[in-house]
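Next up is one chain by itself, shown in structure tokens, the form predicted on its own.
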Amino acid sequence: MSKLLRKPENAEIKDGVTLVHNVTSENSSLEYVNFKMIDLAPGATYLEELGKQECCIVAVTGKINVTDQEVTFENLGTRETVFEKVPTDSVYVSNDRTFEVVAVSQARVALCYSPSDKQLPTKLISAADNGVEHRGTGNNKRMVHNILPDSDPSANSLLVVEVFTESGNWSSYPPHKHDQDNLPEESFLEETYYHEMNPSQGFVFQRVYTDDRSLDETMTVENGNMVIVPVGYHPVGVPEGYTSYYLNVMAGPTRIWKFYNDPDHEWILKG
């Protein structure tokens, strides 16, 4: 059984609140990244005290209200499905705060965590604040929504991004990694992938491997699955006929995304 591939738990934790995924330092090999995905029925509420963690609350689908007991943001969320391919709203909440999410409609909400002990202001990251990028050429094209990039100083550790990859294309490709604390050449960042496909019966392939192949696992990833990337290269291949979405969360000792391409495949960039 894979330690990297996670399938939905879909556990009801209170009325109207379903825990879809729950990745923690206790149930995974990750130290810097924790992640929850929750589904909320209309009117349902989710309350959490953060302790020494910061959290980026992403309105994946549906509409929500978010408060940290001091400021409140209402009617967040811009889409009924991620495949509308428009940016969405998020809220950053720092450590030692309590936040509450209230569902205005049926909603899916990502809760992205990393360690933090320097309290920063709560911040709305509106859809309009998302930087939209088109990366790659040929069959290596993808569209990126930068929710919390390293150029935004709003967080202490968290990096959060959405990626859309079209039919027959590859992303996180050529294979790259960020598992060495060796700046300025490479940063150490753990990473999680939350995947969806359109149509929903689709799948993608994701390989996670290291140079010495002490880790080398290729997974068939279906709609709603997660992949954990503690170390190593981690390319994603999308079969013909399907579109891929994934939500990435990264964190490590230094909040810089500096990756290293697999030398065996870097030639592709020069072709």
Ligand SMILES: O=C[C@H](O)[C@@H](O)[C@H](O)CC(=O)O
Second form
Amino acid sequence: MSKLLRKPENAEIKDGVTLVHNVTSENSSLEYVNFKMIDLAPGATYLEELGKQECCIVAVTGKINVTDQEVTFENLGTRETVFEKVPTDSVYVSNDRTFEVVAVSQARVALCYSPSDKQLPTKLISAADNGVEHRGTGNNKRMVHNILPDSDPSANSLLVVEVFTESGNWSSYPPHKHDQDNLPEESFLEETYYHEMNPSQGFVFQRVYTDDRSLDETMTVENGNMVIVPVGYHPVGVPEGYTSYYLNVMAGPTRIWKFYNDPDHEWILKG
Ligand SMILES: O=C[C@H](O)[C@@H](O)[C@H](O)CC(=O)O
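For comparison with the form predicted on its own, kindly provide the form predicted in complex with this ligand.
Up next: the whole complex, starting with the chain shown before.
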């Protein structure tokens, strides 16, 4: 199995708290992006002290309360399944703070981390604050919820978006990359994908590859899997009959999303 593909761990870490995924700089090649997906049973709590990392807490499904021990946001979350295709609520918590998540209902919560040493205010990113984008044409259409885009100055290095791609369409396509710290041409952002499929027995194909093909992995990605994108182009193809969801976390030395399209395939944009 590709080292870039992660299947759910589903490790119970305390009563009512299951660690579904845990991507760290120790167990991956990523230096900027860290990620946890946790499942919380009703009433379960998860507390974390942040060091020099910031965190975007995404109420992926279900309802949660979030506090940084100074301010508390209650009843966050807008959906029982991501395939309701509505934006959800998130909370930004900066470095050197402690946060606690309390499950109001059964909940799946994404914890998206990146480096931070300039403490910023804790901020509710409500569903209504998500910019919704409809990108692409033909069989390249997808819908994007911008949870924490680079246009939002609330974070130091973190970028968080979620993407819905319908049956028979492609996303992150034409293939693009952001693996060179070469602004204004291209930014360097590591990336993680947390994938879900509807119906859940579905799969997508995701390729991660570099210009010199020193990295060239094509993966069958199933419901609940993650894909780690340290470098390279990273297109996703969705078979007929299924809808794809993925949550992206990106971070790098500069908080700008400036991608570079694969020249072999950029002609597709010219229609
Ligand atoms: O670089 C960002 C990720 O590849 C996705 O968020 C991608 O941009 C989604 C899309 O535009 O299809």
